[in-house]
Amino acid sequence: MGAATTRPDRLERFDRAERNVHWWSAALVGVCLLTAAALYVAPLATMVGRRSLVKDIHVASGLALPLPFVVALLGRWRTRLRQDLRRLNRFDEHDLRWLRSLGRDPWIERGKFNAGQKLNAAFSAGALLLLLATGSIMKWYSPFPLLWRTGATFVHDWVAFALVIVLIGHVGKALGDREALGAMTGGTVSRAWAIRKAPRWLAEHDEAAAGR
């Protein structure tokens, strides 16, 4: 009983390295989307002008997208990020039940991430890699045949459109759960939130804390 009463009410969900990766990546994606809009939406293109500069910023921000992950994964602060990447890459029985019921199954015991968050992470990572590859073909097109260049443009545009839709949903979900959003700004969540939303992660957290 004594050990239970000393458990902290605030739990660290994301450390500083994870939060930095998230927000730097979000900033770079935001710059990519804003510059893309200034290049492809005629009224914005007319208002902004300086097409060559906008294009250079778009390319530079796109090429910089892997950097937050590379820096985080190479640094001594990489432990928590690598742990979460492993969590995001694993689907278990509870995740499959989440997908079948769209999260409505009352017997699901969620880990740190639910199946929807794992799918979102997988799609976003794949989409960004595709955008980087197709954008590179569009920028440095000389070595590639016309068919590749045409296909790269088509894929780049439609993947970007799909990513915008997914990001809108992601932001909407984040705004709908202010404590989860707070975890990505301040790093912590309440124990009550963890009991409701991530009981298996809470159990892992308490077990690790007890073993220290």
Contents of the next structure:
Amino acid sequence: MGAATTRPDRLERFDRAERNVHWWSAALVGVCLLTAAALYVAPLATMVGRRSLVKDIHVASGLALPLPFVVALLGRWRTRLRQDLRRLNRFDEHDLRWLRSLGRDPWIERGKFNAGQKLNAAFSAGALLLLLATGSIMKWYSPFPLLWRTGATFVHDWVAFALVIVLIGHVGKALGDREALGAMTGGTVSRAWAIRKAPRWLAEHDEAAAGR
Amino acid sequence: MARVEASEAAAGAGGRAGGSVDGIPLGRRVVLGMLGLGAAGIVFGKAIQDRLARLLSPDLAALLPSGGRFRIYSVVGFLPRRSADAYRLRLDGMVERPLDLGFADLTGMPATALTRDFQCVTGWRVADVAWRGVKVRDLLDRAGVRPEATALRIHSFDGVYTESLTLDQARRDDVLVAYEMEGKPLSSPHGGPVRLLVAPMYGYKSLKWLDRIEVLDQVVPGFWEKRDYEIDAWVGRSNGRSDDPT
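What I would like now is the form predicted together with the partner chain, since the data block earlier showed the form predicted alone; can you produce it?
Expanding to the full complex; the earlier chain stays at the top.
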């Protein structure tokens, strides 16, 4: 990419489209969680009240959640996003070793994402799809068998519960590595960071730059 | 599992040596696995939830998403509060003698005790809740309902929430104006000092923070009933649900 040649000490980790998907999705998830808390956590529910309005906001932001991702995949700007999705999907020998040692094996050469980040992406994608599906059943329950509404509520509650825990971990990790967080706000990381955190990605990056 | 992964990883590495996207598609499998589990959860969730509610202690159940506890709902932006001393219940409309009763007037009337499951239309159910109050029928008889009346419109002092009952429904033995729950004065979050309890129907019929009972010649849909909930809200026979009757 141009960034690598003009500013060789900085590498572009996430392009504009990816950052937009991330932050729009994060905002919508945030609204969903806040409204969910106002509907679900008893002390908040009594304080905030206005169940009808809060419910409408929750449903609207939930239904809008796939939009940033879908729009990003439709446009010409999808190349980077698709490439990173392939990376997140595939677990190679290094990743499996990462999983077995929980990241402590010193011989792991990390690519652009480590196995924990890949699992987080997969879990979040699965969780959001489940929340969307079960939320839709809760909202439009009439075509479905009677028991499904209770079952959908049950799944919705537990998946949301698990997602909150994973999200706390995700945010905690981001705050613990300001440069990784900077990649999602400004788009780039330093070469020094890439050597430490993603050496195989750096090698790929330099190979591609040299070959161009 | 490990052997399959290893062989697929080898196949993947052989297919695309050196590239950045080699390896097994574990991400996709995690997503598909979650969707499979979720689908099973939708179908079997009610059975699992019922078992969990029985297994977990109430303290633990309060921390986890499960069905066996009260959730406090309010449709306005605050928790309505009124002391027992300041409390008044009005019963008016198509009656011979409109009533305006204080808390002591209610507790002075013949009391009815009732222990029943409480079922919310959103799925949670609390087993064996003990209530105490006055039969709505006794209040209606005291006020003298005029013959052309057919229904009640019930108002909450939250200023927004309303409910409806036909006169036949309101005259049942298990329809109370309740002022005690689990042997204690009804707390504010649970609708105190006085609420309606329509035991055989879903929770939204049991209007909290009871202010006024209006006797009418037609059913006027209540707050949620204007938002697609059913007016005749029998537990297990309405709102697309099949819960055990309460």
